[in-house]
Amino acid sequence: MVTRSPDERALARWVRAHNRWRGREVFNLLPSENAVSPTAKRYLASDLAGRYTLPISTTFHGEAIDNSYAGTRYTDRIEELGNRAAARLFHGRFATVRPLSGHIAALSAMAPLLPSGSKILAIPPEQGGYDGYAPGFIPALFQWEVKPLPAGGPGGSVRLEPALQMIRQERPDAVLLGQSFFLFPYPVREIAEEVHRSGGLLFYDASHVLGLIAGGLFQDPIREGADLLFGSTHKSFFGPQGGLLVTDREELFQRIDPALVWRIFDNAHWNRIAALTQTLLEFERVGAEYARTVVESSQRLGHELSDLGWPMVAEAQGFSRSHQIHLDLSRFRERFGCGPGELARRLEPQGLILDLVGRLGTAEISRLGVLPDEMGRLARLLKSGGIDRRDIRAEVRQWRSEYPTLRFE
């Protein structure tokens, strides 16, 4: 019999406690997280978790090889299945499921295609853009010059005419669409036409809205003109943490794919790839209904909170067309005397998980089976626990117990 150390026993307790708490006792409203299906979880815990391959064509002591390891007959098939599913789902001809995260997927697309000194236009963080694309982060590694793409419409949406004018003026090597605060689709077709006139590329970071695109609802970036789509696979897309990349342009993919192994990463974690492939196949079955439920719930929750007096962003535009809604932070603090961080800290012990920057997401609750008609109940609980400081723990836990399994899988 194996005798476990105190630390091993503590670790086991904490993992069990986390699984029980986050998996059965709370409603998660973080727009950056989702629930992985039981089948995908089994693949994450499969023998693949300890396996390692290096799929790269090279020569070793005069012998041509396409992999440094034997024993990959099934991992190769799993990856091929995942690549084909990703290409189908996002309407490209070429795809890779190897990137380990959305951030790594962005590097996988950009690093092979943009030489040092390239100019990029991206939505700045102060308008809801991803901080990783700001001047001191990814661009600094490659000496890329990054300038702000004009945004500032409802929810930080792109302002089309100023954006087109800036593309004409700057003639960037790439325009990068994508945000952390992401409410509305982009005018991809118009931006793509303008950036292509100057010989540039259009990248679409779909990290937050990947599941909505997969459900055929938000927009269709590849068909609308984006050269590459990439993103993380665990936000509105309900897969394991990881990334993917899709394009319709063979000449770009032929420059990207060979640049991955030994440059961006080596091992791609084949248990994750199996779980991601399972999720891609699940989306082909249930993605359309799931995406409709998510967006309708977002819009309904925005309306319900507004009716309760919560200042919300983009009220005149219907609050959202994504899985997110946003608090109007200055008016919220003025009205209720607290910011989003304090609100989240009040609600977490009550069983409602929010982020600390004023976003609320409906992806995971929709995955559980909570319907748009129930957003009024959720809004009242958010107000009761977060503003009125009432004890709502029993009601939240009882309600959460009504969803022991996932609806969409």
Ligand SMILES: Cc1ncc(COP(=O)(O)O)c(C=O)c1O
The other form holds:
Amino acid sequence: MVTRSPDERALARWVRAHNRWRGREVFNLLPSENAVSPTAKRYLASDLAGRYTLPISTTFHGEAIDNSYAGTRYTDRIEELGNRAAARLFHGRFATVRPLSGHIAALSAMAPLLPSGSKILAIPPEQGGYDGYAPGFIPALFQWEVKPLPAGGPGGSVRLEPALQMIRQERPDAVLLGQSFFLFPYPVREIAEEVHRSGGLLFYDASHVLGLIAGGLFQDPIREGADLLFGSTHKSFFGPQGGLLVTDREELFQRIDPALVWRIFDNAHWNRIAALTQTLLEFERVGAEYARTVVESSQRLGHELSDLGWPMVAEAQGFSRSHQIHLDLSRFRERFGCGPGELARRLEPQGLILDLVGRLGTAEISRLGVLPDEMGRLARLLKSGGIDRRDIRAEVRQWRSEYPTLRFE
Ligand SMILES: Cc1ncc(COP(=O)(O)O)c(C=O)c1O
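One more: the block was the form predicted alone; return the form predicted in complex with the ligand.
Time for the whole complex; same chain goes first.
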């Protein structure tokens, strides 16, 4: 019998407690997270978790080898299945599931294609863009100049005419679409035409909306003209934490793919890749209905909260076409005397998990099986617990217990 140390026992307790709490007792409304399927979880915990493969042909002390490791006959087949499924789902001929996260996928795409001194237009964080693309973060590593792409439309959506004008004026090496606060699709086709006319590339960071695109909703960036699509695999896409990258342009893929290993990372975490491959295949079966449910629920939740007096962003545009809706923060504070941080702190002990920056997401609750018709009930609970300060714990627990398994898997 193994005698575990006190710290090991504490660790086991915290993991069990976490799994019970986040997996069974609360509704998660974070737009950045989702629930991984039982099959994908099994693969995460499989033998692959401790294995290497490095399928690169090289010579070592005069001997030709096609992998530095042995014992990889299944690993390489698993990866091939994943790459093929990603290419099918996102409509590009070339894909890799190796990037370890959305951020690493962005690095993987951009670093090999943009020499130092390149100019990039990206949506700034003040308008919901990803912080990693702001000056001082990824661009600082490569001496790229970043300028803000005009995105002051409803909910931070891109303003087409000013964006096209800026592309004509600046002639950037790349335009980077994608946001962390992401409500509406972009006019990808028009932007792609303008960027290509001036000799640049169009990147589409689909981290937040990957699961909607996989379900055939929101938009179809590669077919609409984006040169590269990349992003996280664990937000609206319900895979394990990780990243992927897809393109239809062979010449770009030939510059990216060989540059991944030893520049961006070494080991690509093959248990993650097996779990991600499983998720890609799940999406091929259930993705369309899942994505429809997610978007219908986010729109319904926007309406219901607005009917209860919550100031919401982009009301006139129907709140959202994605898995997120946003509180209108200044009007919210004016009306209720609190911001999104305070709201989230009030609701977490009651069993409703929200982020502290005013986004609400319907991806994970849809995956559980909560339906658009139930958004009225959810809105009333949010108001009751978050604004009226009533005790809603029992009702949330009871309601959550009705979803012991995932509806979409
Ligand atoms: C738009 C966008 N891109 C990239 C990332 C980074 O993703 P990851 O956490 O998977 O590295 C995020 C994270 O939230 C994001 O919102």
